[in-house]
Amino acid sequence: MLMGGKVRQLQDVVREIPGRGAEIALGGFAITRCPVAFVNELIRQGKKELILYETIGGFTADLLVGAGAVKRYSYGGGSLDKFGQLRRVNEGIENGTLDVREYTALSINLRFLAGSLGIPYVPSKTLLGTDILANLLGKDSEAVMVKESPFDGEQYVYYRSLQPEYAVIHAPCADAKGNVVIYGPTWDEELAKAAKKLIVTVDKVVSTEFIRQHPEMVVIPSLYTYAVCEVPYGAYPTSVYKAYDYDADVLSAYGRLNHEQSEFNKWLQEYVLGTKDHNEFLLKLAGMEKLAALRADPVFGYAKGAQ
């Protein structure tokens, strides 16, 4: 691993996050590029009462909610894709133990966009006339309001800027200065740039010379990045385009067991709380042979024979 600059150990960075009430935005999309290693470490270190934000909810949010680490959750819907629902999130909503503010992916991302631009709000007509807006006005009136525009006299939804204390994303690689490379869709770019402190876990730290040779590949420049943590397979069992595919076996099993809190607790104890770090998590849940089989084809970006 290339050290220096902003490269830090994952466990040390997580220790900096307050034990209770931290405000964290997570990158990822359902079962793609989710910062699993980071979230598992949050759980191991016992962080509680998190104020959590996501554009699209996924595997990592379900883990945190199931572990009892989340106080409030704002997101634009989500799932485990074809492998099932976010049952720990859904049950928290149903029984009233989780304070949820449900947006659409576009509307919450407009809040991140405003945060990334350093402006106080963004006006839009999205959500006008919807139940989602009515619910938000009841729960999040300090962040969303409907006002008449001074320019055309029409009604707009005004989305307040969102600049969370921390954002955490996973990416294929970055250099020690914090220049981040992401292949394929970059749905968490605004989220990352809006945060006061951006933490990036990567499968590999590359040289700054590599970045200089390929500047067009940098999605997030170094000025936004607080820390880079090299964690190979840091998004496993979710996928990273052009690096490795998702583990269908693990996600299928999780999509069944997360229906019951007791079964979830057993899984969490064995694979997260029962492992000291992400390397142990990988060896226990997958093993080297399985991880090698998930490596992406360099041309197509997915594993051969992916399900």
Contents of the next structure:
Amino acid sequence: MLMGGKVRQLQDVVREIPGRGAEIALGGFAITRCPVAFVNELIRQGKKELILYETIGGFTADLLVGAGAVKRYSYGGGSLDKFGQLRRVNEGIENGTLDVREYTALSINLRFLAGSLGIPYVPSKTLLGTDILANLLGKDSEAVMVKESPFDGEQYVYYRSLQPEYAVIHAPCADAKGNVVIYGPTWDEELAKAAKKLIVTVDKVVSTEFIRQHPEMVVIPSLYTYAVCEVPYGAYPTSVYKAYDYDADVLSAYGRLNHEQSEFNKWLQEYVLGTKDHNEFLLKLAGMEKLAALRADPVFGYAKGAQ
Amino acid sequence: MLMGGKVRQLQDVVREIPGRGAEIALGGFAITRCPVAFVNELIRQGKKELILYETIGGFTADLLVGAGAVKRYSYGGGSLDKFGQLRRVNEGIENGTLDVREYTALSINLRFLAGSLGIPYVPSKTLLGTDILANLLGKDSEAVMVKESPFDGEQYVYYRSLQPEYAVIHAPCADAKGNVVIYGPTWDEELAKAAKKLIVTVDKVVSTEFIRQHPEMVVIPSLYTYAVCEVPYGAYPTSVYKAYDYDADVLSAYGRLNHEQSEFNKWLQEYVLGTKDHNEFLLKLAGMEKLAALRADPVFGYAKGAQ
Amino acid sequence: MAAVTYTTNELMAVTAARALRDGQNVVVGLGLPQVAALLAKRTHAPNLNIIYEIGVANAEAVDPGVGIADPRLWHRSEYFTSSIGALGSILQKGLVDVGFLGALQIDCFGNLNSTQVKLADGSIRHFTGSGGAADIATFARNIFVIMKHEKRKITASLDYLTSVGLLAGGDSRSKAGLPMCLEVKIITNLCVFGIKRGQNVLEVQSLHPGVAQEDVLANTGFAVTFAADLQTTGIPTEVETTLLRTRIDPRGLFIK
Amino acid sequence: MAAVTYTTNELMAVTAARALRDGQNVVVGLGLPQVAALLAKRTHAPNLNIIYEIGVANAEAVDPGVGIADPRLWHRSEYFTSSIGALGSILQKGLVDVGFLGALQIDCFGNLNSTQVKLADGSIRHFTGSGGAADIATFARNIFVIMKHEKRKITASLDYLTSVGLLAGGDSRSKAGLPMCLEVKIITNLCVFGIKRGQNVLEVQSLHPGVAQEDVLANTGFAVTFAADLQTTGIPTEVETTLLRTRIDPRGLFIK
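Show the other one: the form predicted in complex with another copy of the chain, since we just had the form predicted on its own.
The complete assembly is shown below, putting the previous chain first.
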């Protein structure tokens, strides 16, 4: 494994995160580029009372909530796409056992945007008139207020700057300096740039020479990056465009078993708590043949014919 | 010339712009990617009383001011880099004959950012304590105010949203739909996205197939683009990274002759008013051999050994 | 020539497609909205720009996906961007003409619930939440919804207001400080609702062939009004059904 | 071994380079600031990130350019971005440790003028203006200036305050609502000024070899104070002068 620069072992970086109450923005979206290896390691190390933020909730947030690791979760909605719902999250909302602050994809990102720009807030019309806003004004009153713009006298929601202590995103590659390459959409760019410490798990650490030959692929330059952890298939069973596909078998099974906490617990015990690291997780849940089959076709960016 | 889609003749697009008082944000930066062909055509068609905006002033703004076409100019400072100063602009300031509103590279772009995001303003600390702010609060009081943030009670400058009627930028290529490819830094991205109508002059119209093969090179997607004008060497004598170099001979001569309005007038008469279109301008000012010599080396992006 | 045969889903997709105009910018998700947009693009609206809120513009997928997070839907895109790129600089700037939204519930003002429903025992059942839906409802000039016509879904009162339509009708939307909404078009398996001008409340503007006003009344949770010039929804042409079946959804995942 | 010989410009570049620490993010422009940053990167600060405000990070130029708008300076960059990308999400977010600025004038509080000067006849002469300078002075944690030591440039009163240093000293900068500034370091051909703690005014912290306090006094427009522990500026090593002459500025454009 290529080390040096900001490249560090995943376990060591996770060990740095406080055992209780750490504030983390996650980078996944439903079933793609979810930082699974990182989140599994958070669970293995028994982190508790996490304050989580996410653009669109997905596989990893459901895992963390199901594992009982989350105290508060602010997000713009979420699902497993056609594979199902975030039942561990949703049940927490239904039972009132989880402190959830529902935003939308834009409104939570306006908070990240303000954080990334170093400005105190961003005014926006979005959420005026909704129950989402009514709930936020109650639950998240330190972060959201309704005011008149001094220029046009109209009502706006002021979304307060958010700079989470950590952001954790998964990307196909980065160099040892922390220049991060992402192919496809970059819904997690604002949250990555907003965080105080950005941790990036990558399938592969590449040379800085590769970066210099493809600077237009760098979505997040090294200035933002706190640590780079090389974890091959680090987003499995979710997809990484141009690297590997999601595992439809695993996700559809998960989208059923997450309806019951007891079934979820068995799965977590078997695959996360029962494995010592991501390689064991991969071997147990996927196996070498499945992993090979999921590798992306270089033209299509996913495993042509895999699903 | 490839036509269809949003591709139109430069003369026709310029003809659409009101003869007096049009509001235009220009995309150049000192001596690179300045929309020279477009600006020359504005001058040939005798547009007057322009309201200009620019991140960093350069060759084209100096031409327009020297030609007497500008009523008001808001920008973040500017020069011709080592080739000289914007003497036509600066003399207008010194004599008080030009209504200049000086911003900085960040502060004017915060106005474009707000415009591009559809929000009323952006709060920022920048310019607190400066004479730049003192002048803006006097001259541009409808656009800039100092207020306390309701979240932290601290003083901020509120920069009002700016959506200029037109933005005009030059890029190496775009497809007929208006997907714009830029190599290198993109200081004009915010102003391009902020404008009501974005006009892009390009050295070459490329196929949409090229765009689909290189979506990561698209800085401005077709949604923003009002018109695409194919004008080979449309930024000459300024540079276009990966296409052609600036003409150091022409720019250093210009950086001397722009000290005197009379000398400037001769130059303008000879090369702009005395030519019917950009091809004539190119032949008269550069000639075929010079143009060939300025073509960029594909590895370096400029004419290796040209200067 | 024999009459064209079509499924209800095909009729809904065709109706939505025909309501799109060339050159418009539309935000869609997986399913019938995507099918409708692709059909429009292949027929009368070749310059339609199709955007997924995840940050993808004008993809040309060749394989069906499981949602907008599936890289299958990103194939041959013209542009990739961030959350703020898609929902800020495109949507919030006002560049989106039509936003297609899904919903658990909709009321007579076109307000939408995609968050949670109250069950008979008083408990709640939570679903996906907004994603970009509430943002799209705020800023898109037209909101289109394709949904099943059921009394519990097309309802007198929402369990949760996720996304604004016309709020409480009249000028309540603009009074709340929201940008103008030109149209809320609800395409169901029975009819098409649109805005009754002046009052800013939904009315049935066309009934699908063979559907009676009573069918709509019986399946709607709010008091339905019918437009003065009530139409019959136009049926698909053979060109449209052929495109749907052979090009756009050859596996019949959405149009069956 | 013979004593190292060096030019004054080399001494200034080396002094600035040594003040940079590994891992810092610095914003520079063409000239001695760029030379200083590249020297630091080749000696003790290999992980220095060098940013040009036009939107370029960590280029490796092989040809000299005419300014940051010259594509020669963008060669082999690691990252390209927009105005807001460079000056908003990097600078304003607070990621810049050191901003190098040029100036027409500087006062005893480190405030800078790069906009215009008043001539003897009362007329003004306008120059470049801010560019990103005023923004950098606001948000960079440390401000470095390399300039010629002349009475009319290092002056009691600016003709125009383009970029904030310590405003009026004391706590006036923070009272004006500005982010904290840790250091204002002015490197001239005679000496190095830095902040006198507590009072937040400039003082001479080191004199270049062979320069007397009187030389500084005679060439400075404001009342100069000297640090209690006044140092002599360290001279370049042979490694540094060799790097400058053979690698960083082989044509001697800036160091002569």
